[in-house]
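Only one chain is included here, represented as structure tokens and corresponding to the form predicted on its own.
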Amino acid sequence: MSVASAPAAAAGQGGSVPRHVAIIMDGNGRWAKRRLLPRIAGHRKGIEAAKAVVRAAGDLGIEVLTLYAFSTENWRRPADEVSDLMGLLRKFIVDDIDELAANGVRLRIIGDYQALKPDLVKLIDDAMARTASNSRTTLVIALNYGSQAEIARAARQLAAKVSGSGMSLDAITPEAIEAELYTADIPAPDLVIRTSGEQRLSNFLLWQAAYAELMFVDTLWPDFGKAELAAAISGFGERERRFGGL
């Protein structure tokens, strides 16, 4: 959690590996457009990049890797593109769960994924259950996720506790809010990377990234791999993190 983990993260200076890296995977469409290919080709290549980065995360000693796969705003995209994205997600789970399990990867989903089609929800639940005891790397996929909606959900849950169980208003602390977030048992991100040159968070981990280092790289997501991740980690190690102190 961001408040609680800040002092521990501050201790890791001088070439340290971030405990938690979160990535906004951007640029699939532009990658395809530059090659005169349909957008789905970019998304397919993006899935391959995601697989490579998951493998690299374990090799590089990253404990938690969060990938922003589908936002609450992405429903505004054309229906055929949304369908293609959900199909790729389904294929990823079916085809790659064996590799994730064998490599010690624990799968977690954050976001309102239960609003998806029942068969996909079952695939996700089964995959999370199968990998629940793995500990080498935690792969967090943000799916049907929006940070503002997540914070509003936490506020509703705390309001229900105040009205229903007599929780004191004074008990609504930053720690209490964090305990109601999807990421309650996940350390705050140390490094947030966005590919493709765009420089915004796009409703991603707004609370959790309060003290994260932000890194914006020009590489389009389908071209992002182990070398690019290692370079980002190297850049992270050169930064001084003070968490509001001197």
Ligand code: IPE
Second form
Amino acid sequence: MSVASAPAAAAGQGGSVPRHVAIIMDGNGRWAKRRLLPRIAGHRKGIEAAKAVVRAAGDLGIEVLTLYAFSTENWRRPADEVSDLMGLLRKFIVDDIDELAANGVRLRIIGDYQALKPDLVKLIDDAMARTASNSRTTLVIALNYGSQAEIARAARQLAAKVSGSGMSLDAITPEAIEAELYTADIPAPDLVIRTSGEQRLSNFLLWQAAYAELMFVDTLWPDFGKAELAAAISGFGERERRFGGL
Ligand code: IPE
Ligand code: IPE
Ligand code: MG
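Output the structure of the form predicted together with the named molecule; the preceding block shows the form predicted on its own.
Up next: the whole complex, starting with the chain shown before.
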């Protein structure tokens, strides 16, 4: 994931399929608004899109798919929308874990999901344990995730090692920081896609995306599916990655 490991990532790319695709699923609210529907209808359709994209990722040979589901800033939304989103997430875990498990999906969470309601935390922990030995696709859900909070947490953990167990200041390297991130054992994203036409990262994988290819598409998330993912992969295959070298 570090710059030092970049040549291996470049060699593995082979002009084809990215190993790790990370998606900022945006535009559910606008999708609903255009149809004069409540925002939750857009979020519901957004879950359907997510399920289709997880299936497609497996078919396309993507090893890791990260989906940004709820940011640390999304708590600023009205309480009823936050509760709708948590309800949909709970329903997704309960209803769809069997299909995910049967399709060889391993579930991982990044972000402070343990701060969520205890029953939801338990459902998530059970789903992760149940799929832990699957290896076809790793589905990483970014939940109560924010890059800045993640990096601050890494800094706290390193500071504790310096003051508590005698870690030397010189040992605070990019690799040491990476080892404290939620993504420590996940390869860096090769491709970050954001739907809905917005061109910003909104506190998503700021460290990990240091050398990711960024792709902004106008499609609203509920309309994103296998064909759109395949088009993004094919666009990625035409990009030239350099990692600072020549
Ligand atoms: C993305 O859709 C879903 C989440 C952020 C949870 P939005 O809800 O942000 O949709 P827009 O941006 O209002 O259209
Ligand atoms: C980013 O989308 C967060 C998720 C997709 C979960 P937002 O819709 O919250 O981002 P901003 O507020 O437009 O930057
Ligand atoms: Mg949005």
